[in-house]
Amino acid sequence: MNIKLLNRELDEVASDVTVVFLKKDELAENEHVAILQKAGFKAEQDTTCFLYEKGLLFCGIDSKKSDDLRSATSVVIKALKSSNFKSAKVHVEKKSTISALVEGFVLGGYEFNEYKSEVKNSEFKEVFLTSNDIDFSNLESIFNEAMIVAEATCFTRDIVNKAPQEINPQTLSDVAKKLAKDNNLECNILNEDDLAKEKMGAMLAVGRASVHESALIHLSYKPKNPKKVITLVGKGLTYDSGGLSLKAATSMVTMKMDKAGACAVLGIIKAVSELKLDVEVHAFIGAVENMVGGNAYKPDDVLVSRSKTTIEVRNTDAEGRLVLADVLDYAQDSVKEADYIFDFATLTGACMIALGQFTSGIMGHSHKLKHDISKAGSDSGEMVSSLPFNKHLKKLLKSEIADISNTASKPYGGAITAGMFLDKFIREENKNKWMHFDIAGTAYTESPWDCNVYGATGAGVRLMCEFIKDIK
């Protein structure tokens, strides 16, 4: 599908139909309003009344603000796409809600059909975003940023998506390596050889078990004169079995999903790249596929970080955040310079119990941070909430035999606790830098919502985008 922004009056714009987005107060005021209400179109959220011998899409919105407008959109490119018409025109009334017109269309019209083996393909094939605004030049920068997002987005989307007998820690490599050099970004992938020697115990256990060797993917964006650095680090599991504590049957199916955090870390700095923005990127991925066999790391174990921390494994399918632990150490170790220090990860079940399947929960200890993250979330239209530390929860990762335990003692505040693993192994002068983005309920769905369809979301990637834009 084709998105053309152009500097004309609507109705000097062919397309086969017009689309026209309706509050409830200007139904009334519309001058096709008899045939709508005969056709009970009450212009609420989200609901469309199509007028097809007239060439006309209807759909209400509660406001014209970003968030209505990018879900109501969202559900007009799914109502055009299955019509036969092969155009639409759609009249821009404020550049605030290109982003949300464009999102809408882009990822709300994504579909991944890469394993069936018949794809019925849409007669529909171009949208039209028209607008005479003096200031053309400015909306044509906000279109074309938001269409690298969306774009950087849905390249997301499809690496999650990908089978886990496709995607697995040498796979994802050679995707890292190819978006390296299509984007002119420099890589480094250091395999189990290079792990060892780096001492990252953690790791290399909940990998061991696996026919695929892990590996640690490092890409950099470095422009000249960056006024920020940013390192990015990924949870890459590209399937999670639960190792020894294995899964149930049915928590392991979308497990595929396990490398979100990894595959955002990867769209974010794409279109960081594509954006030009001057701001430098580190993206640190630990991919690792965490298996069952004869050599599979156990309860029980005791294992030595990249840190020489000890930590007590009481649960393999807490294997994430032993991962994490050595790419965290290893990352602050590689940019020592670095302003701002962000995970990315589907980390806990508990987060999604706490906060639902729409946000993503937000740790670390800068209260200036969160702000500026939340801030970046509400414009992004990705919502993220924070969960607090507290000194009494992280008492229960207490070890008696170690120094931490992979788990908490109790199973209350498990993303919390979860969180707090984590920030044992941020050095205390990156504390105030450092944020954990938990992931595990925002990254994939079963049920659309808003702009998101059918499996992964790209969750990360325009929050990021976002925050990094705007950064001073």
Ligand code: BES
The other form holds:
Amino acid sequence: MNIKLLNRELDEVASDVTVVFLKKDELAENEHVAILQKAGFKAEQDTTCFLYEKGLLFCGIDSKKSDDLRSATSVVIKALKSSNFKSAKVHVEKKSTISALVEGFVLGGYEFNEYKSEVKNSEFKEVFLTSNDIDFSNLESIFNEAMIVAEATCFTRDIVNKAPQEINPQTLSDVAKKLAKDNNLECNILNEDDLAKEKMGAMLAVGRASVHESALIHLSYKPKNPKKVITLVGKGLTYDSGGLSLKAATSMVTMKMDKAGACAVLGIIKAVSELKLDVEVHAFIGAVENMVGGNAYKPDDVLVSRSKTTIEVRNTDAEGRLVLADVLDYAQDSVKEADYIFDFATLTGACMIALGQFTSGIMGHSHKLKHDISKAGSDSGEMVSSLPFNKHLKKLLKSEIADISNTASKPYGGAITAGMFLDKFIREENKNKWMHFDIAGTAYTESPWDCNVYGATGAGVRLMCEFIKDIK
Ligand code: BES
Ligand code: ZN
Ligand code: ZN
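Based on the form predicted on its own presented above, generate the structure block for the form predicted together with the named molecule.
Full assembly next; the chain just shown is listed first.
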């Protein structure tokens, strides 16, 4: 499907359908009110009414704010795709709504059909966004930026949605290599021998029972005079069976999504390089598969991490933090001049219990950074909420036999104790530069919400692009 922004009046553009967003209090004044009411249309948010003969598609909205428009547009595109019409047009009222419309059309219209033998081909091909604003070139650049970010989000979704027999640490490395080639990024990949030389005892233990070699992927985007340097770290568990602390059968389903942090980081560096932002970005990915086998790592094992901190394994299903411990340590050595260090991980089920499925948990020490990330959250439409560290929860990670335990002694506050485990591997000088994003709830969905459809959502991409675009 094509989306075009046109510098024209709505009436000057020819298309099969005109999309009209309507608030409840606008219904009475609409020239079609009688027929709309007859059809039972009340302009409730996300409800549609198609007047086929007139070529009109109405969609209710609570307000003209981006969040409501994005969600409504996602409903509209589904209605258009299941119609026999080929094209539609919509008038852009304000420049601030362009991104919401683009996200609704692109992300709400996203489908992942790679494994279906029969795909219903929709007749619908083209959307025109029309505006004859005097400042059209400004609108155009907002439109182009929104398209880059939305497409990078789909790129992230595509990799997360791929089945675990297709994406393993090696093939994920191939995806990263191809991205590096296409987008002119530097790319360095460490194999297991390299990881052993780096003494990454925690990360290596997690991947030991897999038939696929673990890999640490490092991509970098280096513009000439960067304003800031950002280190991104992604949890890339291409499958999380739980290991010997095996997951229950029903909890294992969807665990191909445990690579979503890694895929988000790939989507972010793709978007930043295409937006040509003046910020240096390093993306580090710990690509590992957590499996069972005779050589699997075990509860009771004591691992020596790259930072020399020893870790008592009490649950092999708390594997993400072990991988991140080593990758974070490596990343801090590789990029000493980073201004920000952000890690993205589908780290805990507890985060979902704390915040629900629609909000990512953010954890760290800097109030200013939490504030700035929260602003990027509301500006991008991705919801985030801070989960506060405290010294009492920290004590629950105490081990009787090693420096730290990989699981807390009590389950309450599990997202925070996981975050505090990672904190152990953040160096003193980097404490205020670091933020941990737990995207366990937001990265994947089995029921559509907002502009998310079944499967991967691409959580983190829009949020980070918003944050990075705002860097002064
Ligand atoms: N990958 C999971 C977390 C997860 C759960 C992500 C559900 C998405 C949906 C992680 O590796 C895990 O298994 N965490 C454990 C930690 C526990 C053993 C301390 C969890 O959340 O149960
Ligand atoms: Zn796990
Ligand atoms: Zn996991």
